[in-house]
Amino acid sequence: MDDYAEAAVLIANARKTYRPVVGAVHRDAVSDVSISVDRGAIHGLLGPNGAGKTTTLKMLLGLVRPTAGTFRILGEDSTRPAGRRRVGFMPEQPYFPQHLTAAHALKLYAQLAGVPRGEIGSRTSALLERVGLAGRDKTTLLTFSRGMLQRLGIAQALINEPEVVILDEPASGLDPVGQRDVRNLMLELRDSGVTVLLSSHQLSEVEAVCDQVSILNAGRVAVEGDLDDLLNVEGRSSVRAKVPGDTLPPPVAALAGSVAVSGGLWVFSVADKDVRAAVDGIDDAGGRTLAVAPMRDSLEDYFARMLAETAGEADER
């Protein structure tokens, strides 16, 4: 049970089974799925469509009932209203009555999410600022673009002011500024210590904020682990150096790999073995090294790998 108490998201063994008709084959949308968000983190939860993301969230709600697993939330039963109290959750796709406009909305979600009367109205005004809507209280939201919609979701999940947020597509629909402030707002959240746990396909999204991620591919996870210990390529190093010329200086050349210039920049990886003599050759050559640090995959050429590693597996089973 103390694994239970000190991560700030558990799940455990989780499945869930469709049987569309009685006497049809069943369907498992996600089929054995555990994931362990510590306090304080930004988790990314990762994979194509279909893998069971968005049912795992669900369950872990309460919102579909599960056909097995264990699901807490700051060592509560969150598969139980009391084990939702310090929660904010936005949905992939929010919905909110056409008619009100936004200040209205986030009141009556307030009222909702138990917000104590005498601070509803700071909030609602904080939280509409906050999220770039300031100006927009006494908008209807029939005319709030898709955009803002996603805006107004993420006030409505902070409205509570919880220690655990978890955010389904949180920049689905917004514009490069709109995704850069959903970046900064999940920074932010962390650095106040709430946990935020990001359901998301935008992978530069992931890339630039999570500390952990879980990728899921047809309803198991395929990976786990924290994403700099993911990403690292053992053994090797990048390097980034300024040399004169066309080319690089042979020595380098014949120790060089993943090669690519711009403008004489010059930035390339080298056996870990090797960094000592790529710099002694940059300098030899008139150059000048810039940086070196340990090798790193994208995300996006990662997750692809990793895929197609598992295919497979899945159609195996």
Contents of the next structure:
Amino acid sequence: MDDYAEAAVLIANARKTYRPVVGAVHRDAVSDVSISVDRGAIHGLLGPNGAGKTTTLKMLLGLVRPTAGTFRILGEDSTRPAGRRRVGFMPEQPYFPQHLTAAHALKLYAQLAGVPRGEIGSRTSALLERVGLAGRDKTTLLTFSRGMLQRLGIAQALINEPEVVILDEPASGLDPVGQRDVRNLMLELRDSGVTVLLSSHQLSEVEAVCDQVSILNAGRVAVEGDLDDLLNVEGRSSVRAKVPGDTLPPPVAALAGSVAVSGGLWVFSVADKDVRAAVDGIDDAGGRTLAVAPMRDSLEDYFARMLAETAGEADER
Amino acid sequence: MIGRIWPIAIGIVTDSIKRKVVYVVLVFAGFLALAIPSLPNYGLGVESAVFREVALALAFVTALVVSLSLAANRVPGEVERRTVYNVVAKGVSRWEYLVGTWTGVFLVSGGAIAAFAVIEQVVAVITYGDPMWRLWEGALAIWLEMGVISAFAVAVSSRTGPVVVVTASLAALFAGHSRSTLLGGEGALALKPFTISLDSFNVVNPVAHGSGVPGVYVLSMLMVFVGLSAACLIVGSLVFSRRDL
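Rather than the form predicted alone that you just supplied, could I have the structure of the form predicted together with the partner chain?
Expanding to the full complex; the earlier chain stays at the top.
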């Protein structure tokens, strides 16, 4: 099977150039973006403001005409309407016709998505309950809060039981409980075989749920890959240990880097080849090693470092 | 295709009901009631003909207000509020969205015209003891003309905002009824084949003063309605399909 058929979402060499008024300089919102999302994965799309995330998603969904590039969802050209019928999309800050009730809005989107008439009622009830809006089916959307509209946005994205779900800042405007619910929902979708493409500024959310990420900067893909591969610091391990006294034993201190301590609990990194020596040193000092794991960056640190590195490259271009 | 166009149209009808568009009908019905005592007091037949003229004129204005207020705002509003994203991302073609929007506006204007025609008949029965069934022929002509005007408005709104849409639509309406005036009586008449006229929908004389509109004429009105509306919607769809949302 080729890449076009195998990937759930495939974007190849996407470019969008805005040509404003005569005489103005052409502006590339997206210069060259290629992304491949595996089936059944949660793929994060990250980047600073203006990186081209939303424009890329809009091109993928036929909302913006691409200047160049190939866009496939489940093997079909997603710039054509027929190629989007197995997709659910929640835009950033979803808006709805305000005079409709929640149930009427979901019914409208179900009809547009071709949901069989007999299933619309049951799906509407089930989805409203799933997104935490049970009992609100007859409420006019005019009275909905931002968070409730956000939840309804997720429900409308799922009304056609899509195989691919594209979420643009789904946790925006939600309280902490709502954010946790959204994270759990994405994990449930993945467990049921649904592919999720998530665009988000909330790095903790991305780190918690995503299998793969693409980081965009200045209209290009700066980094793409498995989150574990990107964040694991090659050749070093992280050690957590209980050690008596105010200092690390000298043989261990000589090997340790990035040392942090709190209440007798020490966390430090050592080179992989020195792990055995560090554990022995802790034992010899009467301490106890609690955990040894591959050392991992936080996504926030990685993201900031990567942006700093690629900023120079973008300037050179 | 119909499964996607129809829900959009029904959404507009529902929205219009909840926004109480019917108030427009009631306001103009009030004007009609107020106008009755001021009608010139000729012989009975002449007076009822004048009533029919006034009734048709007010029905026309009612339908125009309803059609333009809906057609001019709907697409620009949905694009601005981004409610169109949820629709297009569901696999709805842009032309289906435009045609659905127009269908909804056309249905609402039909409902408004029908409601107004009923009010006219009630007033006619009370005042003249005559239900004046011919007013329905006039109502049909007005409805078809509003279909063309709203198709034009929806097409223009696929690229511009409400102010431009209303201005352009009123200009088109004026030009469509002023072909002879605009072209004059001599040399400019050579341009006649290139101008589009809405005069086909003007049935005031046969409805108010004559013996009604012949069936063949109704058929020809229908053909003009289909042709002009389709042309506007095709152009609008082409323009809208090239637009970034």
